[in-house]
Each structure stands twice: as C-alpha cells, then as structure tokens.
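Just one chain follows, in the form predicted alone, and it is written as structure tokens.
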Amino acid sequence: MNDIQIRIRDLNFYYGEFQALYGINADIERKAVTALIGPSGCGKSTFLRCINRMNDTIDNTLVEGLLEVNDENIYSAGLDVTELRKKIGMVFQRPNPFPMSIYDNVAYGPRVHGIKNKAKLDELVQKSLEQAHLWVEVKDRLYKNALGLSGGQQQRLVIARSLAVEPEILLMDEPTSALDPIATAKLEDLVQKLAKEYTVIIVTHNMQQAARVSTKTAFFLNGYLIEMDETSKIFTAPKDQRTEDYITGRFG
C-alpha cells in the first residue's frame, strides 16, 4: 500500500455564503507529485490554500471536514500554524523574492526560525540552491540582489528559500505561468527530481505539464473533486464523462 501524508475527508470550504468546495475526499501520497487540474475558478487553489491553512489569512472563511497531515488534524484547536507552514512551503504564479539578497532570501526562513550560526546558514543556503538546480547560476553572485534574476531563475530561488527550512511538503500554483518555454521546462524538470524527497502537489492550467510531471492528477469542476487517479488513467482512461469532456477540450 501506499503511503498516504495527505488525509482529507468531506471538506467543505465557504468564503462567506459563497461555497467553493464541496465534500472534497482525497489521499495524496507521499514523495509522489499530485496535479490539480480543472477550468479556472473550480476550486483548486482554494484547495490548495487549505493544507497550509493560507486561507485563515482571509476574512471571512469557513473550513468544514477532517484535513490530516501525517495523521494529525491540522485544523485542530492549539495547532501550530507557523509549524505547520514550515512543514508545507508554498510557491505562488508569479515568483515572489524578496528585494534583498540572493543569501538573504534563501537564509531568510532558517533565520526567522532560530539558525543564527555562520556555517550552518552557508550550509543551508548552498544545498537548498543545489537542490533547486540554481546554485551553479549564482555561486558567485550570492550578495547581488535577487531582483537581478530572470523570471525562471527568481521561480527557482523562491522554491530554494522554500526548501531552506526543510519542509516536508511543497505546494506549487501554476508554478510556471509566468515563465517561457526554456524555464517551464526547467521548472519541470526540478519538480519531478523534488518528488524524490517531498511530497508535491502542483495546480497546473497545462494538461501536458500534468500529463509530464506527475503520478496522480486530480480534476475539479465547479468546487467539486471529480475524479483522482493515475495521471496515465485520467488522460488516457478517465472514468467520467466530465473529465474526458474537459481533457479533450470540449469545454474548460
């Protein structure tokens, strides 16, 4: 079997009296990567926000329903939500560095949790850029200012700082909208290398993107999850007639 990480169960979410998610059921695997895909609008950010409580940040919301990470519910009274987010980094559409530093960005989250010692900020700094296949592109301008990169290489600086402070989790909106062909490739190729020590989950306009980096797909419609499987099933087998609708592009 399996190792499941991410447990959801009848999840409900409200902005308000508006309901955007309805009776949301899902396993999500561990150190696999997970694409969520549907017309804009259905729901899969929103989802998304849920496991790492981002939309606690606005006004207004309502969660309903069991979300279990590592078998605890992270909507529990008394949860550690800066814990958790540690835990669960986030990468937004358009990259988000901060104008400071390439160092500074990336040693920014090690810092805000406690890591003041010299070497073990390099340390850190240096394998979170390896890993997100960007330290060779910036050894030696580590004290430039991150604003100076390219869009494809500000994206691989935000998921380097993200990896810093060694989350188990990477959630990823549309990772890739804002970048070229070159860099979205890039990007491809580093979320695929990722799923071999964190669990990915990516929401992705771009069925071939979904088709190419992951192993299940998951396909919302109208706040409802309609069908998660295999990636190679959902494109190529799916069981609903809404899904193979929207993958052929009759509607979406």
Given for the second form:
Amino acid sequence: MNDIQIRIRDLNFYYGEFQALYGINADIERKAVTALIGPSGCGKSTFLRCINRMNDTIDNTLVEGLLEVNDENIYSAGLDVTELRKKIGMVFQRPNPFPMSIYDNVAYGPRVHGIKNKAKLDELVQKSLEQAHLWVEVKDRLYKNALGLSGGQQQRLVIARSLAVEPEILLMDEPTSALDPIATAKLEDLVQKLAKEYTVIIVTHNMQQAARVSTKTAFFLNGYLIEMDETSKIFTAPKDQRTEDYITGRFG
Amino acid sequence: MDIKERYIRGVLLVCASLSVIAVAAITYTIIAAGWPVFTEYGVFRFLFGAKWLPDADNIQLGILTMIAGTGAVTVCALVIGGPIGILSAVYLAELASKRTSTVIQAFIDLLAGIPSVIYGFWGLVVLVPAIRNYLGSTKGYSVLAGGVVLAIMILPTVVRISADALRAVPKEYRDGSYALGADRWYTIFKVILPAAAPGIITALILGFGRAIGETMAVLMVTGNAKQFPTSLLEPITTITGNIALEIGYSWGLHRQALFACGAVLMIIILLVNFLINRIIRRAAGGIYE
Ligand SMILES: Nc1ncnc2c1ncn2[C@@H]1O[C@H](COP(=O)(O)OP(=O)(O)OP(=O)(O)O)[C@@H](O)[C@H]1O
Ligand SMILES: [Mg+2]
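The form predicted in complex with its partner chain, contrasted with the form predicted alone above:
In what comes next, the whole complex appears, and the chain from above leads the way.
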C-alpha cells in the first residue's frame, strides 16, 4: 500500500526577505521512512518544520504553495494547529525532555489534548515507552526527573513523548547527531520498527544511516529539492549529477 | 609563582574576602552588643514576651509583637508583590515586544532607585487616607499600608530576576511543547514557569530580604503600635522601625535590647534563606544538581 500521505506542490518558504525553499514538489508515502539529505543550510529543517507548521512560531515567515496531509491543506485558514500537531509528532536534534518526571514528560501531550483520566494516562505512558524501547530501562524510575537519563535514553523518551499523542507521522530532525554509535544503532532500529505503524521523515547527515533506515530519499541543495526516489536508486544510480557528487562526498 | 603573580593573587583574595569579613564583623558586633539581653534578661522572655516597656520601673523587653508585625507586613508584601512581579516578568520575557519590554523594564528599574522615604511619603499621603476612607480602618496606618508599600518596593527585584530566569529557559523546551500541540499559555504555565522556578524562588527570597529589612517607608505608614496584628487594617510596629525610633534616646539594657533586635532580624533572614533553599532543593527533585 503505497498511498500518499503528504503531498507538496510548488512550496516556497521565506524567512523575511530570505527565501529558504524554492518550488518544492514531493509525495511522501504512508508508513514508510523518507530520508532528507543535503549539505548544511540547504533547507532540510525548514522543510520539515513546514509539515507541522512549527515555522509559525518564528516571526516574519511566509509559506506559499500547497501542503496537504491526508488530502487536507494544512495552511488553509480554518485549520486547527493543535490537531495538526497531534497528528504529526516531532523529534529534535538535541534531546529536549522537559525538566519534570519521566512520567510527566510522556503524559504531557495527552494532557495537552485533554486526557485527565489516570488509568488512561498510565496506559498511554507505558505503551509509548514500550514502543520507544525505553520501558524496561525506566519502569522503576518513572517519577524521577527525566534530565537524569543518558542522551540516548532522553532521545527515546522524547520519541515516546511524541508517540503518546498517537500521531500518524513522525518528523525527526537529525535525531542521532547527539548520540554515540550504540545509542544511534538502537535508534535506527527503533525508526525501522516505528515505520510499520507510522510515517517517518528523518533528516540526516549520515549517508549510511539514510541508506540503512529509509525506503525513499530526498536530496536538497540550496533550497531546491534536487531529486527524490527510492533510496536504493539514489545511492546506486542517481539521475542528477549533483546528487551523485554529494553522496560520493565530492562536496557538501 | 613569581612575585608579581603572588602579589596580584593577594590583592584579589583580600577583595574577595572583604564581604566575608564584613558579614562576620557585623554579626559579631551586633550579637556582642546585645549579648547581655540574652544572658541577663533571658532569651525566652525577650523573644516571647508580649510587652515592650523599656522605661517602666519593672522593665519589660518582649519583642513578640514586633516579630509578628514584621512577619505580617513581609508576608503581606510577598502575597501582593510576588504574583504581580512574577506575572510582570512573564509578560516582559514571553509576550512583550523587545521595545515594550525595554521601556517597561526601564521604569521598573527606576522604581528601584526611589529612596524609601519617598515611598513612605506616598504611602502617607495616598494609601493611609485611602485605607481609612474606603476600607473602614480607624487610623489608616496599618499592616495593609505597609504591605502595599513594600510590595511596590520589592517589584524591581522580583521582576528582574524572574524575567532573567524565564529568559534563560532553553528554547528547546518551548519547541518541544509547541510540537506536541500545546498553545502558548499552556507552554508558559506548564513548562516555562516550572523550569524557571528555582530562579523565581531566588527572586522571591531576595524580595523577602528587602521587605523584612526595610525600615523607613514601613515605619511611616504602619502606625507604631506594639500590638499583635489581628487584622490587615490594624497598626503594628516592625523590628526595624522600632530600632530606628528608639536607638537615639536609649541607654543601658534598653539599648542592648535594640541591638539584640538586630541580631534576631539577621538570624531570621539567615534561617529563612536556609530553609527555603532546602525546600526548593527537595521540591526540584535534584534537577539542578
Ligand atoms: N529562524 C531563521 N531565520 C532566518 N533564517 C533562517 C532561520 N532558520 C534557518 N534559516 C536559514 O534558512 C536556510 C535553511 O536552514 P535550515 O535550518 O533549514 O537548513 P538545514 O538543511 O536544516 O541545515 P543543517 O543541516 O545545518 O541543519 C539557511 O540558510 C539558514 O541560514
Ligand atoms: Mg537542520
């Protein structure tokens, strides 16, 4: 089932005067991992933040074009951003658990969306932590401060926090850049498992990582989406010379 | 270590030690000067006596009414000034544009520069009559008048330090909260304020220190009555106010008792600092270790 969950047409994005994205067209598949690669500053994070409208929190920005999630234009006037972000979770480059207990971190999202029932929260917390492969490590210290966890644990906690609102899509912006190789391997493994149930879009600077975890890869350069295709094709037979140059390490 | 480095180190060490020496010296002087009250008159009678009659034949030096008076105005000041200060800080740090925030902050800083007698005058001319006329206080001089004046006086401290604490909350927390669908208000009250709590509590402790030690302004509006504060509308005397009023003509045991009052004040401040710090540590669950 290769249906399209996110449809992007002629997307332009501006930070004030500065145009960061130029005419992006892309179709993102449901329940698959899409990797975004490209040199620093090419607009990967900007693109990612367009999808859950996180760019709204930055002053003086402008979006043009069409961005549909489940066939609904997410930049249409009446759209409920809270609902959108419930559907689309986000994991950041640096793990950012809140300075509160592990339990409260995971329960944060459900509480935002009005769930108060203790039993229901307990269930969501456990389920999300299990999905993030963190439950076993933290089940005896749920009420301890989350800042006491290791970097890799924190990143999995943040993923659990996103999963607790039962999203359909997970956006991950270089989620392993702050992690050691072992924690990175665990996280990659997790990403692949998550892709069975969620649509995952992951930004990475690590070519091997893109090759290992994703089914589709998109290559960005200077605000343009140069090429997007099956990951295996991008890495073995890219159509565009610039893609080839980048993945073979000739620039970037 | 060559001579020059040793010399410079020496100078710096002396400078750095000055505050330690100052605290020690002042504490020693005050306690030494008041000592006979603790030994001859008795700690218990001094602290828990309700009568202050320094001129009577049967001299009475109980300061409990004044401790209660000081406590009442200080608590009143924190109850009024604390929330206003914290909410102002939220506005400045989270909502106001840079320009608005700079302008308001400048005015708040001006507040800090106003001498306390001026606050006292204002309280005398505006607050005291208002409390008499509108709230049915017989005299107008009252705990409430002192509390309001002090609340305004502690605002600059509370606002500035709280706002700094709020601004220091990492942007990542905000992003994390927004990305989960929380709006600005939810984010401020559930993530940002709790994350800034240790700084905000420091702000309140400093505000408390300022309020408990303030003399002049409070003296002018609280009415100098040595009685327990049974209502916000009744007059009281504070420890500091009483020292200022009586030190000029006092002698003998009376004078020593005033010094002892100073010592009590210092001990209260140290104790509160210590206790609150411990409480925060515990409440914060070791976040900031
Ligand atoms: N808040 C902002 N205000 C103005 N310009 C910005 C802002 N954020 C990013 N930019 C600019 O937009 C362009 C794209 O930035 P973006 O962060 O999307 O790049 P990126 O591909 O994620 O880079 P990296 O791999 O280093 O994370 C860059 O030129 C950057 O300087
Ligand atoms: Mg980026």
